[in-house]
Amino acid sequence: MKSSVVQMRAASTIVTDRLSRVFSERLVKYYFVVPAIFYLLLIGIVPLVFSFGLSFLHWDVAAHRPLRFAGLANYAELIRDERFWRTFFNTILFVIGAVTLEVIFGFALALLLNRDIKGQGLFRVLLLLPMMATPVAVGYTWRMLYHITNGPINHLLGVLGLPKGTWLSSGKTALMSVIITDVWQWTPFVFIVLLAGLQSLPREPFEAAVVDGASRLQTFFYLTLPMVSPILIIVILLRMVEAIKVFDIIFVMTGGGPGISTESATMYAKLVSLTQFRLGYGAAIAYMLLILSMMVFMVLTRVLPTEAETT
């Protein structure tokens, strides 16, 4: 009796052992990946689908109207909504203006510093600070700096004999001022990544170019630019995708004003859905922004060389 029990146990452990080994070899990789995917499906994709559904509903909580199916009515309203177009246009202008300047300044700085320079470490740390700074704090700080009568920027312009700016107080200059703040905050990111990119390039082609007597401009256009372009495109992509989301610095600096001259699409969607509580229409606006950011993403990934894919 006893021995057979022992035998059976032994046999069963061998079987389960083998089974578990077979299964674990095949399944173990899923154990690693599935939790994260499950999380993102549940917390990312489900709300996304929910939001898509919302955009086809009339759901005006504040007006106490019953929930109704709207079909495409929300999207039809979008097309006629001037404020929507203005905020969308503001967002696009912000993205183009900010990213262009950030890339120009960041790249120029990276090229300038791509050599042996003492104190480079200190400089890099100091540059990291704006990038990591809390955007709410950045917004308030620049509001103080931009203040038209008592702000240091206008004071210093006066000292230099230059005309004072209207900055955040005029609809004509407010968006530009917000862009300057974003450029201040994010140029360091472009700079640090591109500098690392430049430093990772092989040295031989550049030495050969010197031997061949190539000018600096030639070296830049025929060697540096093509070699660094995959990284450059990733940096542009990352910055654009982030800039499309712009909310916090504008929220603090101008609240979208004067008028709606700096209101971003995110701010308008938030206003419609979470202040006026027109959830369906707000979701439709948010979805238009999603489509815009997907378009940017797709266009730029097409341009990417295959070996430098973002994934």
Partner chain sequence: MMISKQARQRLELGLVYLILILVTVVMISPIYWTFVTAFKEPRDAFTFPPKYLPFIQFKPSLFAWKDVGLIKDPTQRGTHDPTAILNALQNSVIIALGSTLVSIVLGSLAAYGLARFEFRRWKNRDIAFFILSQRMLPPIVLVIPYFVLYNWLGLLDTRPGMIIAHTVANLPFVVWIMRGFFRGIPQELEESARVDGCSYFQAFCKITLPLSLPGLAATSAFTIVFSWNELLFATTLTFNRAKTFPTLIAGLTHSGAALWWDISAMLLLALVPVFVFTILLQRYIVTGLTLGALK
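Pass me the form predicted alone as well; I've looked at the form predicted in complex with its partner chain already.
Just the single chain follows, nothing else.
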């Protein structure tokens, strides 16, 4: 009996020693990040790997055909798919137009409010309001504003004696109208980030420029722009990443029409995947968009000046 008690105590001591080693102070801090890593893998990496594998399969759910290996057939079909390239071209036009205008207007507003102006806090709140609305609500609002017969924009143009616009009804103006809506909503994001960047700049170089008699344009091009460029580049890349995924505003305002004049690549991927239920081909569209986007961003990061080059 006594020997069994001794053996139990020895076993308990061994277990305690092993637990103390496993949960030592050096290792326990890593255990706290395990749930976060598991969560990221679950919602990020696993779907990414699954959809990548799916892009090499034929999985036509609507036709009730069996799942079979396709190799590169989906990608070969995609290269010949004129509609995909048209939607990708629409996406590129949307990104270039929207991001360019947002940066110009956002930077101008940031420069304007980076001064001692009465009611500056009120202006900031008012300018941030569009960003707080959901893209679906913004899309419905602007669709009513653009309405040909009952929209207030055409009513105002009629009062001023100007011709009424077709806005969302014409393939020539629909994409531009959607771009205007996106610019209205996301210019405040560019504005608030650049305003924070401007207010963090040191005052000494600007005071020295005033003493040296530099004009406002010289101060802007030789001091303000180079010093705020790292933040400006980050803002441009962030907005491009978001703009290239555009879906909700276009879906609500035009549904991709007239025809496919405003259809984005993400809308086409949704159409193929969730309307035609060609899941393998839809995954191939999504990955092709990802590859092309990465190529564009790699080119941009090489073309745009780095922080070391701007300082």
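Positions refer to the first chain, counted from 1. Think of the rigid core as the biggest set of C-alphas that the two forms share within 1.5 Å after superposition. Quick caveat, the model's predicted, so the values are computed rather than measured.
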L162: Cα shift of 2 Å or greater between these two forms (core-aligned): yes
